[in-house]
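The data below hold one chain only, encoded as structure tokens and taken in the form predicted on its own.
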Amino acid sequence: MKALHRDFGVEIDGIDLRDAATHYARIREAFEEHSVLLFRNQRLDDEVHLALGRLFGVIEIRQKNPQEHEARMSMVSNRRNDGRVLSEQDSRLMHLKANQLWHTDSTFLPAPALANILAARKLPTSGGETEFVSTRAAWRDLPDVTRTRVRNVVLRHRYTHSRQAVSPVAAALDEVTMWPETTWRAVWPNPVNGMEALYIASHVCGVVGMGEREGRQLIDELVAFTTEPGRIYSHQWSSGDVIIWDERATMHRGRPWPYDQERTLASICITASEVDGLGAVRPVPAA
């Protein structure tokens, strides 16, 4: 293995994701210690992604009724159905701008994400790469007071936030205001090693018993800590490339890119569980 970045990440040699399942403890173990795991010269279509998926857990389906729907593909992408690129003035490009802020998959869904499976599928002659930072990292250098502060910390989220930063014409798109707001604590322990990461993400809207300007400028103090410079992982995407990263302890970014070029990724969620720890990050009822 070799490291992406002195605080996190590594890339792993000598596995075919076809395989994943004969690799899986492997896999899991560098998983929950290191966040981010890239694999280079993969070859996944549809059927082998989704199979990876399922050994983390069950695959994300956002629908009101998720039981009365398939698991399939989500493709990251500005390609129309027809073949030609989306405009820079269509909702559907400033929906993706929107994941261009620094995010954590799914905090809007009554289930958030644990991971989130990225490939290549078509790549633009320059830009479009996909930042990460630990917010475990993050978590264990925030000053005393700071932790102390947060701690107990329940924050809000709601996925039409995130949207109305970009764009009004996002914020109003049926698969964004279809989420009610959510709330989660602040930090999220992992259940196998013990170790603490920050919660957080662009759909944050507020704190929980904090005054609007109280509560947003301490989010905005978090996030501005967590993505300094040094923080960052940049990832510059290349044909075969595989990333698995672990939402409960990172957050992530992309970037622009010249957008009359196709840029596709494939992309699946795995919904958290309680054996994911959960329950660490379920508010308790009020009494």
Ligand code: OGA
Given for the second form:
Amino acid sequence: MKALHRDFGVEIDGIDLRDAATHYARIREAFEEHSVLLFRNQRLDDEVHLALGRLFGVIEIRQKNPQEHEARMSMVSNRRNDGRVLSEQDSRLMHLKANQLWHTDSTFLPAPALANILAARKLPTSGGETEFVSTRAAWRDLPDVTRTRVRNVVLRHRYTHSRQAVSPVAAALDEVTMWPETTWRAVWPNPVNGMEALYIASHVCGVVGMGEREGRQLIDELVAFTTEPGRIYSHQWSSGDVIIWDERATMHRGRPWPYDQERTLASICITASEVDGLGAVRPVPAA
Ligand code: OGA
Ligand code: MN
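Moving from the form predicted on its own, what structure would you give for the form predicted in complex with this ligand?
Every component of the complex follows; first up is the chain already shown.
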């Protein structure tokens, strides 16, 4: 195992993810400990990718009644069905641009993501990196006054908020407005090793019980601290790369690339459940 960053992340050799079931205990242990796992030279087709996801839990389905739908592979891609690339004005490209804001996935859903498994499919000749930071390391390093201030904070998350930052058109899409606000505690303790992490994302639109200006200031301060340049691992994709990350202890963002070139990554999220410590970030209901 080779570290990706002094604080987090490892490259794991010697595992063919087509045999992930055999190695799952080791993979899961590394996931809990290191937050970002890189596997190179993999050959994941959709079925194998989904099977790998199911080892971690239930594959996320972004529908109101997920039980009525079947899990399927989704593509983070600027490729249209006809094989051409999306125009710069297309609202689907706006979603990809919103991925360039620091975030953790699906905090706006009734149950957020535990993990994302991203696999390179088609890469541009330059750019298009995915960057990660450890919100566990950031939480550890925050000044005590800030930790005390944030420890019991509850954050408000809304999908429209992150889309609005990029495009009012993307923010107005039904698939975005359909999700009502969610609230999660700002610190997620890992249920296996007790390590706490800041739980924050581009979807955060406010702080419960705080005025808008004060809340915004606090959120911006936390994101700025967490994403200082020295805290970032920037992943330059190669063909065959697969990355699995812990959404409870990281933030990530995509980087721009020449949009006249295709960039396609296969992606699935796994929904967090009680065994992943979800109960610990649920706000305590008012008495
Ligand atoms: C994602 C994501 C960033 C990227 O798949 O959730 O944010 O680099 N991707 O495409
Ligand atoms: Mn994402």
